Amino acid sequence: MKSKNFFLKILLGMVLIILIIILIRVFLLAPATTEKLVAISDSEYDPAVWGKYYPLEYNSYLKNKEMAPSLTGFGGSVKDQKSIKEPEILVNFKGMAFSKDYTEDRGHPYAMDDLEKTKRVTPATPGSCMTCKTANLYEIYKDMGWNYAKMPLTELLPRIKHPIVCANCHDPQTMKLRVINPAFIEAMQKRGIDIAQAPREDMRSYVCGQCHAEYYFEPGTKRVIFPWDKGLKPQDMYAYYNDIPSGFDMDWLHPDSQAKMLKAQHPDYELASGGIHGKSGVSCADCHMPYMREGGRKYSSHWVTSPMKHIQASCRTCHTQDEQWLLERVKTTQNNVFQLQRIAGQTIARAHGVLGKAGAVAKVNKGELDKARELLRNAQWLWDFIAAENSMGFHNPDQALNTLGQSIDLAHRALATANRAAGTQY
């Protein structure tokens, strides 16, 4: 009876782990996604139409109208103007259109309403600043070629009916991950890099990379261009503005200073490259769109938020410590490098004041006042490529804290060199 009772137990035994191992199959195991693939018209761009076929996708794209603030503090999605804050941000961007209206970003949703309400905005704005905005852009660039960006932005406007949506990134035959934008693809082709070669995981990247990035508009032609060509470093870049490519010199002239001043457009993938996560081959959307489930199903979350909203199922795949602790490590960060970026933006605004005094001085050293002047182009630059991105440095700690401490010292040389060209004390 014994010798019964023990292999019933052991029947039971295997019986039941069958069952979990079905049950893994099902809930853990199940394909990336249970929807059947559906070809799409090239010309469709409404979400709605696709999201009839990818609901689950579709539904975490609709998380993005949200708006909420930060749960670190930093970010968010509330259209806050950023010179509260940080109030040096009026003096820095003083006599160009980033100290009139600067505002945290809604999220892609709002791309194309932001950009019309802005106050940036004006009638000569060019064709080109709606390149990251919109999935029009795939068409207007098909059809037009780089003229659609010298065009006036306002001629452009009654052919863009949707923002940022799902064909920004999907190839609508086949769901593949695709960069519409012309001028990642140039930079990338320049680099080395054939996008339609790319394999998936690092087209997790490049689809972000293809808006996240920093560029300028080419004189004349208004074209976006990259400055990569030197490598994806502030410094490299910085480098890469000095030798005028193309004939830009500047953004605008500081009317202070009288600095040649450069803007920095959210060069979030630029940092990221290479930070930790981008070197250990983390893409952006491993963090930011991470993979759920529900029902059983697997699929990418396309609600494009900060990784601390979900973060079982964007970090701790990969980390073991425990949520708080993992929300308590990028709170510290991002804290230190907003320290610092706070001292640098100041020291930068007291040194445009300086150098405006000095200016004034009738027998000022000019060539002196010159090398002060590209000092402060050169910290402004650091400063901005720091603060125009929108992790607060998370993507790349070392690098972001390295960049300010230059940046603070360079704003030091820039107030030094001016009060020695004006035998002043300032």
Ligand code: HEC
Given for the second form:
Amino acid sequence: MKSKNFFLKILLGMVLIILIIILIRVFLLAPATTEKLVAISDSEYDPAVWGKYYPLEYNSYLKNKEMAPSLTGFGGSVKDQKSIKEPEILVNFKGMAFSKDYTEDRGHPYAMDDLEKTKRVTPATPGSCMTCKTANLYEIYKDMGWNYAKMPLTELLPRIKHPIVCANCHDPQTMKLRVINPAFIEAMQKRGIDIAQAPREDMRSYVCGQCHAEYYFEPGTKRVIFPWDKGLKPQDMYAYYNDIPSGFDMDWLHPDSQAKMLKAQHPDYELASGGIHGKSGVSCADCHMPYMREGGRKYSSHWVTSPMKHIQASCRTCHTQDEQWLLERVKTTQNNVFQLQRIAGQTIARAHGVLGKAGAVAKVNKGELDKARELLRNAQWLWDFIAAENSMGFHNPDQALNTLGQSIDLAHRALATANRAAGTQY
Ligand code: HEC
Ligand code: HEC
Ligand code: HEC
Ligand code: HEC
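Got the form predicted alone; could you also share the form predicted together with heme C?
Below: every chain and molecule of the assembly, starting with the one above.
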């Protein structure tokens, strides 16, 4: 009798423990959404249709249309010309489209609008430019593979109905995160990473990295390629470009210095992944898509903007310091980076002029002058890498400052070498 009671008690205890575990799982560790999973059609790109099933995510996505300056004074969602604050941009990008039009980035819903309206687009613009602006890439690439890249953009436009929307990052059937940009998948494959097998934590950065990264167009095919074979640091990519991959030797020839220049494109993923947060496993989504609560439901904010607009949700999940302290830290880093960015940019602008004058001297040592051009190409690549990155150094403060320090040194060496070559003293 006694032992029967004992077993009953154990059984009851076990049932109770299992019940508690189930309750904890249901209420505390519940996945972010409690909305029902519905299979959306593979050809559905309209975010409003997805939004019927996922209203919290959709409503927060709509906030991406808001245009406001940033609290830090850097970045922000207003379409300002960058050359107003940094006129050296006009000299350094002389002879190419970024000197005509180079605006601050804004929310994802504007990506196609801004692409169609920028003065950088001409009838010669290749289809590859839409790779990072629209979810319609998914079906276009399925249809014709990389052949879309060399088609004129204007011919592809009728097939493009939506900007960056849900389908860029989600499989409509399962809602799992996905990467649709073939350039990212290929570049990661070369680094030994299979995106299809990637853990969820990594996908929370990969979905962003598929667009927020440095790239170039392969001559002839116009395929988008991420120059990552030698590594993700600016110096690694510079070495990659100096091997002249598939004959790609420059983006443009600078009209003053006659240096073969490279243009850096928003290497947010590369800079962030080497920073203290990236190395600690903090994903882009942790800061830019923090968890929010509404009516007892937990969801990821789809208002992908400056995290400083919601420091509590974005930073204070991990940091105990108060909001003002965190904002000040970010601003201090950014101010330090901006100061060196201006010094580098201005020294480079001066060097373009001096190399131009040196080139006009009849008895100039051509070999030495070419060395000066190479130094200037390197200096500008490093400056541009940090200037084109979107966080004003916050994503990786020491890498940003180190890169700008090297850039300033290279720019001064370019100046000295040009003067030596021409016997001048500019
Ligand atoms: C730029 C990429 C991106 C876009 C665009 C995007 N999402 Fe997400 N979405 C994410 C990420 C990252 C998560 C977090 C997933 C995780 O951690 O598993 C997420 C999570 C979700 C979830 C799971 C629940 C949650 O809130 O965490 C739903 C549902 C969802 N998104 C719906 C949508 C809808 C609807 C749209 C279009 C209006 C959309 N998403 C657009 C990246 C994106
Ligand atoms: C399909 C390509 C693509 C994907 C995927 C993507 N972005 Fe973007 N992102 C862009 C483009 C293009 C812009 C600039 C749009 C404009 O200015 O018209 C942009 C703008 C932004 C901005 C500036 C918004 C503002 O208010 O100023 C932030 C922040 C941002 N993206 C972060 C992210 C994060 C974080 C992810 C992943 C969760 C992500 N992006 C995924 C292409 C992408
Ligand atoms: C630790 C938090 C954190 C992580 C992780 C992070 N960011 Fe940021 N990001 C920031 C902060 C802070 C800023 C500066 C915002 C400002 O100046 O208002 C910023 C700025 C940006 C901007 C420019 C926003 C604007 O207003 O123009 C983009 C784009 C961006 N990040 C993309 C990314 C991408 C892509 C990743 C992942 C590869 C990433 N971030 C990872 C905190 C983070
Ligand atoms: C998921 C956790 C997580 C989130 C979210 C997060 N951080 Fe951090 N942060 C860390 C870790 C880990 C470190 C490394 C140092 C440490 O262990 O304290 C760090 C370091 C820092 C540092 C010192 C190092 C440096 O690079 O200057 C600052 C400043 C910082 N974070 C600011 C922020 C801000 C601002 C945000 C929000 C935009 C943020 N963090 C969001 C985890 C996080």
